Every structure is written in C-alpha cells, then in structure tokens.
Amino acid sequence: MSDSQTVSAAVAKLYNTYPFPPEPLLDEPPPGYNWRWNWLAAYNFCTGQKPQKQDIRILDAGCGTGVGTEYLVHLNPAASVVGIDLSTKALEVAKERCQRSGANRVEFHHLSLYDVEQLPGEFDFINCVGVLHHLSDPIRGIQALAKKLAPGGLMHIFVYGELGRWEIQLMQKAIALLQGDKRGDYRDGVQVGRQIFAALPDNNRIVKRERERWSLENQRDENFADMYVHPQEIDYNIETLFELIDASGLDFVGFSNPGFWQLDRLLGKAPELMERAQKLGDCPRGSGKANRASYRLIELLDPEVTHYEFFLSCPPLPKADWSADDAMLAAIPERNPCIDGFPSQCVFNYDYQIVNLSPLELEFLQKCDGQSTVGGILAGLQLGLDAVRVLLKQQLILLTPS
C-alpha cells in the first residue's frame, strides 16, 4: 500500500468512525445562508456581475456528512450537485441528510480527491473545505480537481492556517505522544485528549485557547476528533500556501474574508508604515503575486489565522467594469439572495454583517425587479449614481449588463 493510500485509509477509519459535521439532520431545508454556497453571490464577489446561466453543475468535493452540499443544493435551485468522499458512513449521513430536507439534485459517490477525474464533464463551482489539508498529497489534490474546472469556472477552498493552530499542534503531538502504539485507536485518542485538558491547570496556554475558541464546538466528540486526534493535517501559511495555488494551474480570485486581510486596520495609524508596506509588492500589479508580501505581513502581526478561504478561477474569469457611467444606468439590478431582514432599513448582509440603509436606498432596493435598469429606477428617486455603487460595493446588488 502506498503512503497515499495508507493516509487515505487512516482517514477514512477517522470519519467512519466520527463521520463529520455531525450537524442535526432536518426535514426542512439549512436555516440561513453561506453566500460562498450561493452561485449567484459568490460569482457577483468574484466578477462584479451576475452570472449569465444558473444551470450549472457543482462539485462538492470532500462533503463530509453533506452540510455543505445540502446548502449547495437548496441555494441553487437550478444546479445540480455531486458530492464525494472517502467515509462510506459519512456518506450515508449525507444521502439521509439531504433525503430529509428535500435535497433531491444530488448525487453521491464513494470517491476520492486523486479519483475525481473518474467522473464525467466538467463543473462550474467546485467546492472544496477542509479537505485538502488532510490530504498526504495536496498538490496532487487540487490539480486532480483544477483539471475537472470548466473555463469559466470557480473553486471556494478551505484549508488551515499555522499561525493560528499552534495550539492545537501542540496536543495534536501530546495525544499521540501519550496514545504510543493505540496511535489510530480514535475513541481512544479522544478519550486521552479529555484527559488531559481535564488535568491541566486553568492558566495554561493550550486549555486557554480552547475555551476561548473551541469548546462550545468541542463539546461534540466528532469535533474534537477531527481537530485533535486526525491522523493527517498540513497547516499552511501565506508563503505555502500560495505554493498550493501556484501548483494548480488556476487564477487567484482573492480571499472570500478580504476584511482580515486589509493592511489598514493594523497599521492605519501608521502613514509611514502603509507607505513602505505599499512598496512590499516586488511584481506588477495584476500579475496577482504582488499582494502576496502584504498578506504575510498581515498574518504576522496578526497571528490569529486559524484557516485561509478562497476563490480560484479558470480563465477566462469576465470581470465587470462599472466606472463608466452610461454602463451602470444601463445595468440591470438585482437585490443579492444573501440579505435576511429586507425590507427594513437595518439589515443583514451577504456575511451576517448589520448594513443600515438610508429611506432612498431602501426604496432603490425594492425597486430591484430584475427588470428595470438603473437609470429607469434613478428617474423616479433623488438618489445618486455614487450611491448605487455603494451599494454594489456593498454586495447588496448584483448587476447584469445591458
């Protein structure tokens, strides 16, 4: 058996055995939304623009117990789904999940990552969190995917960050330490690993970390499992990390968090600092590596990266340009599907963030039919062009080309 193999049987015994997420199951569809589950979100954040078919096939690829894939489903009711993975018990999880709530564009095969060229077509959404990470060979990985991406396409990844699982290495370690040769035993391991969090001092650094970020989720012994008994993780940093991209052959979109990765909110106060961190850049804007020294220096100073999410793409990726002011009046608008509390002035936007709206912006998005333009719904308000691109900015729009 080859260390691939050996890796992907060890993980496989892992989520046999815990199978994860091990989220309720419902008769009903997920509550709420992820917008990097929804095309018409996703591809407005990648491209400025709706997408021009929502018939598209997504891949869901690593999908656990289908949590995610059941949101890819309901989110995208022209789509259809299929979901792979290497747990033959998560899988059955997951066609009970998605039975339940109605989540019937779905197919499932026992497959892995190395595997996936075994299915036919190509797709135009891949999904893939946290797998690749567990993987003996992701750059193996992501190119077997990058290879089933149709041009045109995106990918949303999901993988771990170092810098902010420094703790959790540690009783990674300690675990296997004390586990000796019932290393792999996983009802074991975590019956170790509670152990000794019980035994701890209350100011040690590692219990500390738990409770202040993990042990609600913690509570739940698949959780605790997969993050401190797996028997393969690679944690990355922004150097490796773009390594990883790089290998895949695909376009670096941007991160689907791009406010952790704004400079300004560490070194803002710092004129000075922003200027010379503006020179880090040694390649050409738009050749997509010159941002790279910025977001390592962000990672340093702030060290809480527990995990990196991000949109890569097939060329050719169609961005939007509205600066130009004939081509917005003659977009069409629609309101983004990923706001809860609309119509009301506060509400929520496409990442749970409160968004409060003036009486004139209020009236502009309810005025979003997916049928009049911009122009036609600015003739009858006292709003300005600057303001319908706040709200673009915002992600609270998507516009379609005239």
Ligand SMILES: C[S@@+](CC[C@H](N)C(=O)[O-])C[C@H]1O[C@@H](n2cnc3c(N)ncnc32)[C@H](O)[C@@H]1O
The other form holds:
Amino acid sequence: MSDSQTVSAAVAKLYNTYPFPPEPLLDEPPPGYNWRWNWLAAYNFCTGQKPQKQDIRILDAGCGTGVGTEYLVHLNPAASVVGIDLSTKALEVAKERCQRSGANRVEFHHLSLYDVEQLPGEFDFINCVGVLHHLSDPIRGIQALAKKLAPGGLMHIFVYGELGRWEIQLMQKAIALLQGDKRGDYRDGVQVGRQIFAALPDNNRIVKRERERWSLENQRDENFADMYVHPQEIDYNIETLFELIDASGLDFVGFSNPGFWQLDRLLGKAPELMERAQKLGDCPRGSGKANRASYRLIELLDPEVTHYEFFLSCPPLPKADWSADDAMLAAIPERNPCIDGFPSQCVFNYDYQIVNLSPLELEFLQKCDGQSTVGGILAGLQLGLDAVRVLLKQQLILLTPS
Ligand SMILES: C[S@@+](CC[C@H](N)C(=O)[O-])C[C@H]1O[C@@H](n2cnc3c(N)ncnc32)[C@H](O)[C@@H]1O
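For comparison with the form predicted alone, kindly provide the form predicted in complex with the ligand.
Next comes the full complex, and the chain you just saw is listed first.
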C-alpha cells in the first residue's frame, strides 16, 4: 500500500467507526441557512453581483454524513448536487439524511478526492469543508478538485489552523503515546482521551482550552474522536495555507469570515501602527504578497485561528463595478436570500448579524421584486443612491446588471 492509501484506509476506518458530523436526522429541511452554501449569496459575496445561472452543478467533496450536502440541496433549489466521501458509513447516513428531509436533487459516490476525475463533467461550485487537512497529500487533493471546477466557478474550503489548535495537537500526541500498539483503535483512543481529561488538574492549560472552547460539542464521541484521535491532520498557518492555495492554480477570492481578518480590531487604537501596517496591504480581500503579510500579522496578534475558510475561483470571475450611477440605476435589485426576520426593521443579515433598517430602507427592500430597477424603485421613494450603495455593501441586496 502507498502512503496515501494507508492514510485513506485509516481515515475511512475512523469515520466508519464515528461517522461525522453526528447531527440528528430530521424529517424536514434543516433550520436556517449558512450563506456559504447558498450559491446566490456566495457568488454575490465574491463578485458583487447576482450570478447569471442558478441551475448549477455542486460538488460536496468529503461530504461526511451530509449535513452540508443537505443544506446545499435545500438552499439551491435549481442545482444538482453530488457528494463524495471515503467512508461508506458516513455516506449511508448522508443518503438517509437527504432522503428524510426531501433533498432529492443529490447523488452520492464512494470516491476519494484523489479520484474525483472519475465524475463526469465540471462543477460550478465545490464545497470542501474539513477534508483537505486529513489527506496525506492535500496539494494533490486540491489540484484534483481544481481540475473539476468550471471557469467562473467557486470553491469554498475550510482547513484547520495550527495556532488555535495547539492544545489539541498536544492532546492528540499524548493520547497516541498512551495508546501505543492500540493506535488505530479509535474507541480505545476516545476512552484514553476521556480518562486523561478526567485526571488532569482543573487549571491545566489543555483542560482549560477544552472547557472554554470545545467541551460542548465534544460530549459526543464522534466529535471527540474527530478532534483528538485523528490518524491524519495537517494544520496550517498563513504561509503554508498560501502554499496550498498557490499550488491549486486557482485565484484566492477572500476569506469567508472577513471580520476576523480586520487589523483595526486589534491595532485600531494605535494609528501609528495602523499606518505602518497599511504599507503591508489592504485586508480583507486580495492575496498579493502584501496582503499575506497583513494576514500573517493578524494571526500572530490573535492566535485564536482554529481554521481558515475561504473562496477560490477558476478564472475568469467577473467582478461588478457599481461606481457609476447609471449602471446602478439601471440594475435590478433583489433581496439577499439569506436574510432572516424579513419584513421588519430589525433583520438578521446573511451572516446572522443584526441590522437595523430605516423605514425607507425597509420600503426599498420590500419593493425589490426581481423586475423593477433601482432607478424605478427610487423614483417613488425619498431615498438616495448612496443609501442603496449601503444596502449593497451590507449585502442585503444582490444586483443584476441591465
Ligand atoms: C471532518 S469530516 C467533514 C464532513 C463534512 N464535510 C462536514 O463538514 O460536515 C471529514 C470527511 O472527509 C472524508 N474524507 C477524508 N479524506 C477523504 C478523501 N481522500 N476523499 C474523500 N473523502 C475524504 C472523511 O471520510 C470524512 O467523512
């Protein structure tokens, strides 16, 4: 067996023992949304406009028990979805999950990321969450996926960060040492891990981190095993992350948690430092050398980074420019499908942040019927174009160019 086959077999065994994630199965669509799995919201985030087509093909690479896959189906009613995974047990749960909630535009395949070329055609949207860092060769994995991404398509990736997972790594190594010959017996690993936590003093650093950050989810053995007893994990920092991204041959579009990557949240009180940092590059978008240095500075100063989540694109990806008033007035606005609590002056935006709307902003949003232009709606309202630009910046609306 090659190294990658040995790793894949060990990873499949882990997830056959503990299919992940262990979320319960429902007889209805899952509650709420994650905008990263909504093609309209994700595309708008990446390009500043509504995508031209919605009957897209989506790949959920390393779909596990199908929690994300199920959302991908329900949140994208015109899309067809394919889920692949190494673990047969996880796939069984994924199929049942989707069947029970009526997510029927989906097919599943027992297939490694490395062999994704066996699937016919290309995909417009590839979701790969929590998977690449479990491959023996993540670069080979991301390159295989990149070949399946259609031009103008988007890939959403989530991989672990080393700085915020330091205590986890220590615990993983400690469990492995104590397991000795029993390494690879994942139930034994969970038992050993739980015994260690029970024995360590309360003020121990690893215990404190577990309590503060992870213990709620780790009540379930599936989560505990995924975190502490994994046979294969590569954690990234900004430098190694961009080595992976560069090797993919795709373009970095931006982090999908841009709020974290704002330096002013850390150094905003020190204008002199902000000025020095400005020379490094402007965050949160962009992937040039200067931006990478900014990102690195942020993670060095806030080493909470447990993961990186970001979008890549296969060029060309058209980006909208709404600076000209004429273009804006002629565009057709729609409400972002990821808004909760509408119609109300107080809504949750795509990222579940509360937004308070003025009465006129609310009226504008109510008049977005998918046919009227911005100019047409504004003609009957005491609202200026700048206010519409604010709605656009907040991603409460998506625009289609005329
Ligand atoms: C942590 S789970 C993530 C599941 C899902 N993406 C989610 O976020 O809910 C990792 C999944 O990746 C799968 N996996 C790991 N290596 C893989 C590979 N080479 N090819 C396909 N799937 C793989 C595992 O079997 C497991 O189900």
